[in-house]
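Take a look at this single chain, the form predicted together with this ligand, given in structure tokens.
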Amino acid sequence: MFCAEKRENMTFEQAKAKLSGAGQEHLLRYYEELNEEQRENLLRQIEHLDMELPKMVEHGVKEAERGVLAPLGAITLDEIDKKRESYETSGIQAIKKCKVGAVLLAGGQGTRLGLDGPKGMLNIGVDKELFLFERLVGNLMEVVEKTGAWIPLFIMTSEKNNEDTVTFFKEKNYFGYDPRYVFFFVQQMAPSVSYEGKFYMEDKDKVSTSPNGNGGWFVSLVKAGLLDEVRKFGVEWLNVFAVDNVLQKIADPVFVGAVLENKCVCGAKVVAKADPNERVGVLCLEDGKPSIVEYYEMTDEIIHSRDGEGKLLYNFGVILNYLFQVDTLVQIVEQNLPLHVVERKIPYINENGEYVKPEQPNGYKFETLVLDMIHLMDNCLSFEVERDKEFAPIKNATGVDSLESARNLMKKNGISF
């Protein structure tokens, strides 16, 4: 009889050899206490550990060097207004033909907010219950009602929050959305390290991992087999958006139409900077290709440079709302994105085997970011939107970009909550 060959795990000795050369033997500290299954789990994780990651923090964290930057103008609010009708008609036509899908990035951990569960389950209401997920689905429903067409909605979760997210949507009856158009997929994870570059453990048999950033969303969607669904529906464009912007417009027909009419392969919603030093990623050109450059990667001279009319040349910040052409995504799916090292609070077990939830950042996570996908595109339409109408993210517990600031903006926009 033909039997499939059983794949053998790495042995304890092999794991020890792999780790000791890199000063990571502590991962085997509890090995003796583990049962057979736990031992196998741990050895499997060690086998797949990327030992290059800790090296990225050994000599301090450095971001990759940037190429030659040049400004990239946006189509501004005035220009959009002049063409609104035409853009909207084109967008509605595309949506009616099911050419547009939406991708909700909900795999993050919301560590700045200090949440335990999925951020989308946050109740942002005061007079009534209003969950972030509910608010976003409601926004998408407005377009469904306007166009009379369901928009396939792909929701990215992580190992940490998938079960809670899926259960929540089911319990809440998908907030009125047609479940035949809702698809969940789980993103990949990456290990976390201490400031000294030691891998953290989150249990005696488990290396600490966290979602590997939002840059892998398309790879994960493909791995989950959902490209078939995308193709089956005839979806040609995917609108990717964040979970925490309560004013998010999803599959906005005007935005879709503008990208189509301007014959671009992608589009990014942007807002004019509140002031030159605002801490946002700016959409510009890098070595002749569209790119998003963080405020700390720009020189003062670039930040303050102005055109003949005194307008800032690098004036448009991104709000994590992008439209990508599916065919182009397929072409770039194999290309690597830069890995960012992000300082975060990482729960771990200490030398005594006790679980510790730190109050302050204690190490680094490794992430790829969706914004780096823009540099893989031949062009990108920079599409200006009104900040007060479309950008109210909830990132922090208090102050800037918090629940309080988001509620103020919802009030300003006449949204009841």
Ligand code: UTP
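The structure displayed is predicted, hence computed values, not measured ones. Just so we're on the same page, rigid core means the largest C-alpha set that superposes within 1.5 Å between forms. Residue numbers count along the first chain shown, from 1. First, how it differs from the form predicted on its own.
Fitting the two forms on the rigid core leaves the C-alpha of S402 displaced by under 2 angstroms between the two forms. Taking the rigid core as fixed, one finds a CA shift for K249 smaller than 2 Å between the two forms. The Cα shift for T111 between the two forms, taken after rigid core superposition, is 2 angstroms or larger.
For comparison with the form predicted together with this ligand, would you give the structure of this protein in the form predicted on its own?
The next block holds one chain only.
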């Protein structure tokens, strides 16, 4: 269901016919200048282009209207403490049977942090060298030591940082992790278009592309052939987490056990909002099914709505740490996640073959989002964690959610760096 039959590569005539019918002939503008390898590369890209994508922006971009939103509470810290022993026991049993795998989303670059390379290679140490990748692997190792079982770790990279990431892990001896349980895969890409719906080119033999959003991780894993590895290990659950949170608890037995005991097909770690206007996505119900509403989609009425005890109804923000049942993921991948059109600054080559790096948005990218994966689930356990113990994202060079703020929380948690 995920594989296509092998066939001959597209010819120049076939590519020209495909593009002419959609007004995209400019992609062949430099064909005569290319060598044979470059020509084959370009034709292969054109063959796989979805010509329906530009139609999404022909008459302006409109996001699909949201359904009826309703609050979704969480298993609170107090409630978790009461069942912690039971949850942890269930989680450890599942991990020992290799039913739990971990997926690190590490496709990003550290450009905003002054790093010319993968974000996970950022040195977050002060008194010693400590890399972001190293800290995350260390967090996972704590579970390995507690359970006595290696957890399969799947690391999603991007076309831009895959080679650097793989080389870095090898040079650092996988930070002590057993390499037999580490697998790398490259995130699928999606083309970029101008405001007029024309595909951009980033080189004379390359269509402009970008990663297909944080909802593309599972289809990327499948297309890389790693679902077979998941099945071989007997993994039934995948814990997906972001590269930029240094306090991220991975394959957390208590979280795993809570999802299992509550008979859910999905779980999401959440934190209580610091204040009503905090810019975080909030776990909620949409038309009766779990979903995530982004902060910019919320009205003032929703943001400030409270229950009879004065507690915020939309109070639990997601931290990009999810647990998904593999069988359910396979089912939803077959349904195709909705595509979101996002306005971005897109580098490109112009009609003179000159590379242009725009300072303002100049077109659209197409992304799939985790929130849509959540919404396709029948249920999702909202699992509260302590902000100061599990949420220290590094997104900015200074200020809120920066390296400085993350270091302060690491110090508070007794982590030497």
